[in-house]
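Just one chain follows, in the form predicted on its own, and it is written as structure tokens.
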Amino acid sequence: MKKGQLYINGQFREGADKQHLEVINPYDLEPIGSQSVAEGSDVRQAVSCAAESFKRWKKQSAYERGALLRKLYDLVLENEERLAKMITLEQGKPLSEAIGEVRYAASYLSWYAEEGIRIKGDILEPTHKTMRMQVIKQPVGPVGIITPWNFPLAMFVRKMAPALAAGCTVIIKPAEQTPLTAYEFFRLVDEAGFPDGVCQLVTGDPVEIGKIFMEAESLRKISFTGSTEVGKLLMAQSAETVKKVSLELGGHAPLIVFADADLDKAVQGTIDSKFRNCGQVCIATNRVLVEKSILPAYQEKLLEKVASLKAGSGFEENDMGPVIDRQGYEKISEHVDDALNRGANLLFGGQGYRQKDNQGGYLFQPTVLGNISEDMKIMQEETFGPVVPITAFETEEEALRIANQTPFGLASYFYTENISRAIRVSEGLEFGMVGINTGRISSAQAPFGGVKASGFGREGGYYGIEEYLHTKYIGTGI
């Protein structure tokens, strides 16, 4: 049984009250280990240490910080199998996907090891000959990072890497369901040799930890991925200390298939976007809009692909693992039942089931629903499960109206072979990210983030490091 610890000021240790939370395998609901719980005093100590170490870390050169990030990158790749197995154990996704997540996380360490040395300011043309005008970029300060369970490694590394490269210190608070992946990663952080207090790990009650983070004057930024409801709460709380906040919140991604699309590409893109991680992905397709004239052909090709998908243990040859918990399972079931009760057609799947003999974790069949209308819950809310709801449209304008008719604006996808339409639709979609003829859009060098109720701020590329910098103007009389 794995026993994870906190990592505070360069030391692994138990929480002040020696409490632990049990970590459960979502496939069979068996315990796989436990993780130390940080009490309030532990979290406050981590905040204090982050503030103290920031004074020294920000003075390190970008080359020195980059060397440590590169060392950590090498260690992650050397230990990718161990990290991936822990991801599968505590989150449930297939091992092949878990390995992909480790490599994706590592790509941010590699990218920001280099991006840190490209931070630059400006020399401005002065108003007067006795004036010199300079703009520099400096790290915002200590950062609190709060992440969910669906990508228990990549979510926080994507935030942590640019923060460290910019000269910020970080405190990571991972989800209660998946703390051991973070613990395993921090063993590598410790081995890489980051100075004490630069990188810290606290786990436990999200409400208590979040409250301490938000109240701490010395914590100058919060980067959060999670629900829109919690994001709004953090925004309100940030006003008290005027913290900088980045929020990557809920999504409700449309995937539009136009009549001129390559149908094989469109179907594969639907599979790639929808069924990865059992649909538990913030940028997963949630609504499929198909031009009416090609609807039968699209559905036929999609159903053929979906019928081959298998759900089960992530350590076996399966395409999907379990739903993370009963609450997630019940939401998926509710959306499917609501759609069927309102007149949707069940084209494939539609049933959830327990891992074995009505015991163990929750699995859900890959599911396809037809004849979807806009009043159904599945068209209004993020399902976070392996369900494809399909609705028809007749014009480009109608497709854009349906796609944009949501408070969310994270990711969107569409398929067309018409270059003029590609430009019109990509500019007309009210989303932070658009995939044209692809269902996979995430990359270390690209900006990741949304608009509207999906939050603000970007992760990835030079856009991501800007989130951890502030701009200072220096005017000098000579």
Given for the second form:
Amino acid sequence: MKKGQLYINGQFREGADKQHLEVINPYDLEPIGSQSVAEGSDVRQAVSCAAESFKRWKKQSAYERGALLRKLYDLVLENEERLAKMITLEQGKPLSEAIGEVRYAASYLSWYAEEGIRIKGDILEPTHKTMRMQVIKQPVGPVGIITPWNFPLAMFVRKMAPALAAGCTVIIKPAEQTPLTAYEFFRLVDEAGFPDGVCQLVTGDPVEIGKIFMEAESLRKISFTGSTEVGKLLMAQSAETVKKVSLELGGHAPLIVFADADLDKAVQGTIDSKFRNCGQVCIATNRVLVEKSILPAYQEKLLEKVASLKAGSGFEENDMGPVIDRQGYEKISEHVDDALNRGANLLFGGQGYRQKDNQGGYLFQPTVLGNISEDMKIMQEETFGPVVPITAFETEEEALRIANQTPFGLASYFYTENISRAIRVSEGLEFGMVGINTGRISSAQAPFGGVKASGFGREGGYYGIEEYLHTKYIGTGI
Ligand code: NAD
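Coords for the form predicted in complex with nicotinamide-adenine-dinucleotide (NAD), given the form predicted on its own:
Everything in the complex follows now, all chains and molecules, and the chain you saw is the first one.
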């Protein structure tokens, strides 16, 4: 049994009340370990240590900070198997995907180890010869980072790496379902030798920890990834201390297949963007829009591929692991039932089940639904499961109208071989990210983030480090 602890001021330790939360394997619901719970006093201590260590960390050179990030990057890669096994154990995704997640997380450490030294300001031409005008960038201050369970490592590393490179200190609060991956990672943070208080880990009651973060004057930024509901709450709470906030929230990605698309590419893109992590991905395709004339051909090719996908243990040869919990499973079932009750056709799958004689965690068959209409829940909300709902359209305008008809605006995808259409549609989609002829768009150098109810702020590349910097103007009379 793994026993995870908090990491506060450079020390691993229990919470003040020595409480633990049990961590279970979502595949068989067996306990796999426990994680220490932080009480209010522990969280407040982490906040004051982050503020104290910020005074020194911000003064280190970007080269010194970069060297530590590089060391952490090396340690993560050396330990990728251990980290990946923990991800599969507590989150359920196939081990090959978990290894992909570790490498993806590591790529942000490597990118920001180098990006930190490229932070720069400006010298402006003054209005009068008696003035000098300078613009500098400075770290915003200590940062609270709150992340979900679907990528137990990558979600917080994607925030932590640019924050540290910019000169901020960080307190990570991972999801209750997946705290042990964070603990394993923090053992490497400790080994890398970051100064005490620069990186800290707290786990426990999210409402209480969130409140302490939001009320703390000294935490100058909150970076949150999770549901739109919690994101809105944090945004409201941030008003009291006027904190800088980044919100990476829910998505509802359309994938549009035009008649002039390369159909094999479009089918592969649907598989890539839908079934990874059992569909529990914020940028997963949630609605497929196919031009009417090629609908039968697209469906036939898609069904052929979907029929070969297997759900099961992440430690065996499977394409998908379990759904994270009962609540997630019920939402998927509800979307499928609602669609079928309103006239959808079941083209494949459709069943969720508890494996091992009705014991253990929830699996859901890869599912394809045809004859989908806009009034169905699945066309309005994020499903977070392995379900492909297909609807037909006749014109480009209609496709764009349906795609944009959502309060969410995270990722979107479309397939066409026509260059003019590619430009028109990519500009017309009201989303923070667009994939043209690909279902895989996320990368350390690219700005990841949404618009509308999917939040604001960007992670990745030059854009990602800006989120952790203030712009200061210095006017000097001479
Ligand atoms: P969630 O909002 O319930 O939880 C996310 C995190 O917030 C967890 O750490 C949780 O403990 C914490 N939390 C919950 N209530 C809180 C509160 N009152 N105050 C402070 N923290 C609180 O989200 P979830 O259901 O676990 O995760 C799935 C959601 O995350 C989906 O909507 C998905 O689209 C979204 N997501 C978005 C991105 C992105 O980059 N846009 C990436 C991954 C997941």
